[in-house]
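The form predicted on its own is given below as one chain in structure tokens.
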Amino acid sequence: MPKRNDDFFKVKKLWSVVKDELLACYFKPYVAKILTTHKPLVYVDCFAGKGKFEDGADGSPLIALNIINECIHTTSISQTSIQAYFIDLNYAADLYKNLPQENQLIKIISGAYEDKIEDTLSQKDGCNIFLYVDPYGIKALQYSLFKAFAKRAFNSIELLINLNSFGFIREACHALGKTDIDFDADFFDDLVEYDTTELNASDKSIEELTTIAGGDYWIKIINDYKLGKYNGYEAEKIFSEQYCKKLQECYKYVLNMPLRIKQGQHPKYRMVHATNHPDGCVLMADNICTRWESWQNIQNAGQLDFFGGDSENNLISPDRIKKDVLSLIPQFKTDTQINIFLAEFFTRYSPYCKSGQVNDVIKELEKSQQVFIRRDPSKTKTGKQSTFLSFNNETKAYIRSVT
């Protein structure tokens, strides 16, 4: 294993903020839903860490605990059924110091994640499981062990990655021979990794990195790279979107999140959410768009910029979104649950804007008779024409082409 980074937990730095703030962001909303299934919940932070850093600043064990807490105590669920679990290697006396321990909710397993989540899974069928996966380097994120959680008889499963894109890029220019990558100079100064992974120029390398990426599609990107076919910004964008197309070969709905501080910077981070249910995938959408916009308001104060409208900086505007809509509904030519097409909107376009946001574009095309939408019940209670676009137990919007 290479050398820890041992001043890691001193200080939580930025990115372990907007990381954890975009964990809590959507946490809350997921498990006051996730209770209405009246099935147990299984959380699992996969690299917990100590739980609190040093200055006194939670660790996401503590913010995940905090809101399950929350969410127990003003949800009107009579019985609720939820286990959290925290893995960690190095640190679980220091986890055992800092979670509460009367707390029965809580578990805490030494050891590694790759080692012990298939255990931690094992009794676990039926229930709705949630992975944290923020891992210390790009050797734990290994493909196939995600590809496994998909084939499991959960009742759902969702999970939330931190995919350092770019540190797969760099060491796969090391594997492949490549030593002149053209990030900028100080690029990696601030990407905080707990546990840097160093490969050289071997088989085995290439071997670990084709098994963390779930095939060797990433060594076409990196031969193209290395012929001058496109910088090695645009190398990160098409491996970490290979990589999402990757994990749609087991979960329907996966989103791709581009991270930065700063206004205008390339992505340092991206956090892949991967789910098969079309309702989590639009959850995670509009609460990661309300993330963004209070740290929005921080940066034009001159300080962040948490998550641009897209990888590239484009700007968000109705006429974007009417773009992408009219682009994507001929594939429907028969009705469609409305939280389906929203799911596959973001799934296909990122999350960048809300989804009220695509319906306010949707009605207006419903309009111009451009799509067609079914409603059940057709009319509202006092007998006019119904126009919600949701889908729920009470209402259901169906969407489909009109050609």
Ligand SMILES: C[S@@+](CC[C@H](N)C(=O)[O-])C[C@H]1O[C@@H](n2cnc3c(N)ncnc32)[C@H](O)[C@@H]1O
Second form
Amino acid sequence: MPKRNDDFFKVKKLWSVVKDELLACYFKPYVAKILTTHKPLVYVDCFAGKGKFEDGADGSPLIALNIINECIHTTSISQTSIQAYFIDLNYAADLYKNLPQENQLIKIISGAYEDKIEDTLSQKDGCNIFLYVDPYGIKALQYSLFKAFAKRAFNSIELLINLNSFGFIREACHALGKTDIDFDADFFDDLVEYDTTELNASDKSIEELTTIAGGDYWIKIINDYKLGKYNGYEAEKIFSEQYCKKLQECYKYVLNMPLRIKQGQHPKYRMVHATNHPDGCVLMADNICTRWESWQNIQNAGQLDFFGGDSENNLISPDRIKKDVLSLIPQFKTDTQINIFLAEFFTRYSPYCKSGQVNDVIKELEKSQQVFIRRDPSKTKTGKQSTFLSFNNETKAYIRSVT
Ligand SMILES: C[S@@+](CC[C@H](N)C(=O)[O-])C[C@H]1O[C@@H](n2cnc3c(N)ncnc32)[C@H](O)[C@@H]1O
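Could you output the structure for the form predicted in complex with this ligand, given that the previous block was the form predicted on its own?
Expanding to the full complex; the earlier chain stays at the top.
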């Protein structure tokens, strides 16, 4: 039986703030946009917690509900249909207490996500689904469920997953009998929500981890780590990249977003965003970059030091963006919507810069005739050549390689 981690809800810790900010800042423009599809929105907080922390801070359920309410009141869409589900194994009673009961759109579900989610999503074909997946550790993350959701006839589906890939590596080492893990001694100390139930070296553990990872590719990673081909941090990075590749078998655009405490140090968390919609991917990429900037401000206030270069400590420069655009562009032989190109860019190279920065580089490359852009309309109302790089109802830009 996993421990309940009751202390988690005593005081809202910085990591929870960071995760919830990432959710909130994305969720608001997401809801505003998704309502324009005129299809119902189904939001599921799969590991909802108590709704409120004991220090009075809102948990993810109240944060999402406030955004939903705000969007319902500000949207120009006359009829909106939204349902919000909150699943928790341990804290349904707290959710009843902390969430506004008069609100018709709320449904609280007591039980395990892995047992309840299929039922929750039954008869939701044609809806827009958003799943926030914020478990303790990794044990409840069955890849097969994510795969099954992707096959459903939803109008759209997006996942925001707190992937405890460091926990996965630790458990994978236990399962394969690697005892000397070289993470810093205190590495797991502030990962308070980590489920400390350890796996042992057994076939059952290997099977369990394969179910979580969606394949046995992780075994080679750990075996190479055992052979000393790389260290634990590199093993985690390789695992998270391969996990995201695996998710890409079901979702077109998958963002791997590492979060770390100090510049130059290793990330501690991975948030993963999966969607089939290019605009969702680009919105999330811009969101994580904006978050980095704002967390950097926290750092400047002397508290923390999140980011310097990108989240993997690589330097961000126009030259790097240019190199990445030029190596991606040969794949695009025919006119491709600019938002699709950007989503492919961030899925391939990670969201290390904002879409506006990529667009600036693309405009330069257009000038030097290294990429080709077609615009509709090609002229502005005053007869000038259009220069926009966007794709929406009014302005449609397409990109392709010049060769
Ligand atoms: C990290 S906390 C969620 C925190 C929440 N997102 C917030 O910001 O307030 C994880 C929650 O998952 C719950 N939980 C653990 N195992 C679960 C399972 N299998 N299914 C659903 N909930 C589970 C725990 O009771 C805990 O409240």
